[in-house]
Each structure stands twice: as C-alpha cells, then as structure tokens.
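Form predicted on its own, single chain, as structure tokens, below.
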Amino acid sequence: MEARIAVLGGDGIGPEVTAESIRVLDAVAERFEHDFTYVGGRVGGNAIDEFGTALPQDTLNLVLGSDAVLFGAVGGPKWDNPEIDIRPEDGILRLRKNLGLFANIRPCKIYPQLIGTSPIKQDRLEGVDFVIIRELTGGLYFGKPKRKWENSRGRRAVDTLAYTEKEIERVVRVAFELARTRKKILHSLDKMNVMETSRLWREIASELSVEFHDVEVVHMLADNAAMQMITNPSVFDVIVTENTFGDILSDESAVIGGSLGMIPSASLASSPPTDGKKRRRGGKPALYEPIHGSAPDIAGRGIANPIGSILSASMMLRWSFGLHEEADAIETSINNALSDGYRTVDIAGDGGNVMGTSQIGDMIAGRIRM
C-alpha cells in the first residue's frame, strides 16, 4: 500500500525520537514492501522562531493532504516565559481541534522485561494491561472565558472548564466500544462530589451504559483512581475521563511502567477500528504521539527512549492503514530487543546493554527484517 504520512518532530528530542520511528518504519515498508512517504514541517517552539506562530498554516494544509500524523514533543525553557502569549503548546492543540481529535486513547501495558524498573512492588504489577481514553478537545484547556488581568485588588486569572452533552456522550461511546472488545469494564472517572460538568459526564455514561449493558461500568472519583492506579492497578482494563484528568492520570500511568518514554497514544475523531478493517480513507487524519514531553535536558545527547515514539507508529499502522500484521512485527521486535538485554538510560535500572537513542532505533528495525 501507499501512504503520506506527516511527521512533526517540534523541539527538543521530539526529532530524535520520530527519526527512528520513521527508520523502523521504513524497515516495514521494505520487508512488507509498502511505499511509505514522509513529509515534514514545523510546529511548536520552532515554528515561533521562524513563523512567530506555533502552527502555520502550510503545517496545517500539509497534515490536512496526509493520511497520518506522527508528531514529537513540543516546548522548552526558551518558550517558558508566562508573559508571552503564543506558546509551543497552541501548536498541539490547535492540530487537536483543527483535525476533530477528541478521542486520545494512551495505553499502559507492562513488559516482564522491565517489571524491576518500575518503582512499584512487583506484586502489584502482574497483569497490568490498561488503557486510558481521555477526551481530547473540551474541557479546560479549551473553555472560554481563558484569560489573566489585573485590577485594582491585584492580578486574577481565569479557565473555564466546560462540556456539552454530545462532547461527553461520543467519547464515553468510544470507551464502550473499546471495553467491549477488551474485558467489559469501564472505569468512568469524574469529581462529581464537586463539580457540576462531573455531575453531567456521570449522568451521561450512566445513560449510555443502558446501550452497553454487556459492558460494567464502575463509577470512580478521579482522586481515588490516582490512588488506585499505583497501589492496585490491576483493577483497570478501560478508562474513560475529561481533558485534564486524563493528561494528569495518563502521564501517571508512566510511572507503573517505568518511564514515560515507553507510552504511545493515539489522537482520533472517532472510534479505533474493532473489525480488523483499516479506517476508511478520505477526511482529517489522526495523530500518533508518545506521551512524554520535549525533555530539554537531555535534547541532542542521543539517550531519549524512542520507543513511545515507535509504539505510537505501531498504533498508526493498525488504526489508520489496517496493517496489523506489520503493527504486530514492530510490537515484537521491539519485546525482542528487550528480552535481549536491550535498553535506554530511563529503562536500564541495575543492568541491561544501556544504548543510545538511534542505537536502539536500529536494534528494533533490524529484528522486522530478519
């Protein structure tokens, strides 16, 4: 098959990553003789530079003429400044919008390899296996009014975090869908102790849950399910929750693993193909990302883990072409190279052969082609 895919590496060590991801994809369009083509362009940080804008518009209209987008990471220290008011991040969600996005699905699963490196008792690790769907373009990253000023009493700021009924009810059907095909638990997180838009998420998911009545829906307060992610994650198979409690539990959910450098995730406009069939071509792409952000620390020293990176092209293969055979290949090339031994700084613990960035890109894309 062809495909044009979009590829966003944005600031610090969002290029390293997706380059290798970009090399193992390569590895699969040889071996399963694809004709995958890549083009590029600026977003975050250093599209301010160049653009003064954090998303131009010739990014856009190119992601618009793709047929998926692999992006990086955005942000940095050179952009911290509270002051200004375009920031790296506008680019990321201003593609989240623009594309209809509103599905982020971001799994957890723990490789055996790599149990010793979480700094969770062990016991508690067996069988972890979840995912996460977080609602991607409401809540309060988006709600108006957003604004800081200053008055006579002092500076004051304001976020407004606000849902409507169809934004809740088609990402609450997207968990459904997914459960169904998993383990048939659904974990809807809110604060509805507190909170008024928690009130509706739970009134709707109740709701629907009558639709999905194969489903079982566990209601859950979004404090608890952060205690209970560390001390007993297990428990969790699907996960549905609103914008900002699913950026703050998901990157959570990276501890259990170890390193939030081995966490993919997958921006969709709706629900992930369950039939084996690939999406239907035509419309806005999707987007495929690791969770972790630009790590300006360790930027251009060649240690990131690309592996998120590489996962989150594993999940573009499967949900955006329907390629699962190939999807597959990546997921167990990439299980291989660690059984053997191999790993990146963040995931070395106590042993293990500690290689760098593009060294580990080559070990993954080496084992696809054998």
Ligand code: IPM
Given for the second form:
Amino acid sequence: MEARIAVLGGDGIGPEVTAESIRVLDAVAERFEHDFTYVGGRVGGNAIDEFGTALPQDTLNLVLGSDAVLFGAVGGPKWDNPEIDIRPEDGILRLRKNLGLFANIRPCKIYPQLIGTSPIKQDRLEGVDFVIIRELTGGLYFGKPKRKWENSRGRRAVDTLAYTEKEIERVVRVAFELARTRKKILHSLDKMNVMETSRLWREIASELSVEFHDVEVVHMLADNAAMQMITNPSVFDVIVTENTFGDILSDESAVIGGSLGMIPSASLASSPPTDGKKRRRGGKPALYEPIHGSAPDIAGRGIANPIGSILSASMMLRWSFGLHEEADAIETSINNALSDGYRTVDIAGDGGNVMGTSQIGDMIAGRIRM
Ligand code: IPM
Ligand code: MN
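Show the same protein again, this time as the form predicted together with this ligand rather than the form predicted on its own.
Let us now look at the entire complex, which starts with that chain.
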C-alpha cells in the first residue's frame, strides 16, 4: 500500500526518536513491499523561533494532506518563560484540537525483560496490562476563560473545566468499545465528590453502561485510582478519564513499566477501526506520539530511548492503515531486541548491553528485515 506520513519531530529528543521510527518503518516497507512517503514539518519551539508560531500554517496544511501523523515532542527551557504568550505546547494542543482527536490511547504493559527496572515490587507487576483512554480535546486544557491578570488586590489566574454531554459521551463510548474487545471491565475515573463536570461524567458513563451491558463499569475516584495504580495495578484493564487526570495518571502508569521512554500513544477521532479500512475520519488523519516530552536534559546526546516512538509507529500501522501483520512484526522485533539484552540507559537497571538511540533503532529495524 501507499501512505503519506507527516513527520513532526519537534524539539529536544523528539527528532532523535522519530528518526528511528522512520528507519523501522523503512524496514517494514522493504519487507512487506509498501510505499511510505514522509513529509517533514516544523512544530513547537523551533517553529516559534523561525516563524513566530508553534504551529505554522504550512505544517497544518501538510498534516491535513497526509494519511497519518508521527509526532515527536515539543518544549524546552528556552521557551519556558511564563511571561511569554506563545508556547511550544500550543503546537501539539492546536493539532489535537484541529484534527478533532478526542480519544488518546496510552497502553501500559510490562515487558518481563524489564521487570527489574520497575520501582514497583515484582509481585505487584504480574498480569499488568491496561490501557488509559484520556479525553484529549476538552477540559482544563481548552476551557475558556483561561488567563492570568493583575488588579489592585494582586495577581489572579483562571482556568476553566467544562465538558459537554457530547464530549463525554463520545470518549466514554470509545472506552466501552475497547473494553468489549478486552476483559470487559471499564474503570471510569472522576472526582464526583468535588466537581460538577465529574458528576456529569459519571452520569453519562452510567447511562452508556446500559447499552454496553456486557461490560462491567467501575466508577472510581481519580485520587484513589492513582493509589491503586501503584499498589494494585493488575486490577485495571481499560481506564477512561478526562484530559488532566489522564495526563497525570498516564505518566504515573509509565513508571510501573520501568520507563517513560517505552510508552506510545494514539490520538484518534473515533474508535480504533477493527477492519483498519478507515484510514482518515472526516478527511483528517490520526496522530501518534510517545507520551514522553522533549527531555532537554538528554537532548542531542544520542541516548534517548526510541521505543515509545517506534511503538507509536506500530500503532499507526495498525489503526490508521490496518497493517496488523506489520505492526506485529515491529512489536516482535522490539521484544526480541530486549530479550537479546539490548538497552538504552533508561532501561538498563539490570545491566544488559547499553547502547544509544540509533544503535537500538538499528537492532529493531534489523530484526524486522531478518
Ligand atoms: C502529553 C504532554 C502534553 C500534555 C504537553 C506537552 C502539552 O504532557 O502529551 O502528555 O499535557 O498533554
Ligand atoms: Mn503528559
């Protein structure tokens, strides 16, 4: 098949890890005889420096003309001044909003090879394999008013947490549909003891559970879930929650597996198509990115773990292009590279053969060609 992939590396380690994904995709194209075309665009801090905006119109046009987006990371200390209005993060936030990508899927699974790198006690890690579905285009991230100002009594700031029925319903529906294909248990997280938006969330999740009567829905307070995720992570299978809770809890979930560098994500405008035929929804592509940030502390040193990005590319093959055998080939080769002892520094807790970003990329791409 032919596919046109927009590649937005962004800042920091973003371009470094994304480059390895492309090498792995090239290996897939070679072995399975596909024709992937990559089109690169600027986003984030480097786009601010050059064009004065985190998401130049050219980048948006290129994204809209592509079949899927492979995204790296944005941000860095250079652009962290809170006094400045234009922020690198606007690049990804505006992309999510523009493409209508309301469902962000973040898997958490333990690689047995890496069990020693997890700070969690081993007996808690058995059977851990869950997915967080984070609402991605609403809540505190986008609610208005959103501003900071000063009056005679001092400085003030406001963010707004607002959700419509439709916004909640569509993302909880995606979660129910995914739960149906897995263990049929859905944890819906909220703070209904405090917030109106959470009470609406819980109401809608309960109403939908009538339609999805084969799925057991467990409503849980998000703070309790944060604790359970560490003390008892194997109780979860599919989790659904609003934007900010999902952001925080997905970083927490990454610790369980041993490294933030290992976790991919898919941002979709519909449920993952089971037939893989719908490559674009409403004419717009889906976006795939590792959940880690631009990691300025290690940027440019060639030591970042590219596996989160490579697994994101695999999710792209599966969910935007319906290429399941190809996605399996990537996942198997990552698994084999780990079994053969190859490690980047973040997952080298128990030794192994520690190598850089492009070396491990080579190991993974090489195992696909074999
Ligand atoms: C993430 C990141 C982003 C978010 C930032 C970079 C805006 O932390 O994808 O989790 O908060 O959504
Ligand atoms: Mn985050």
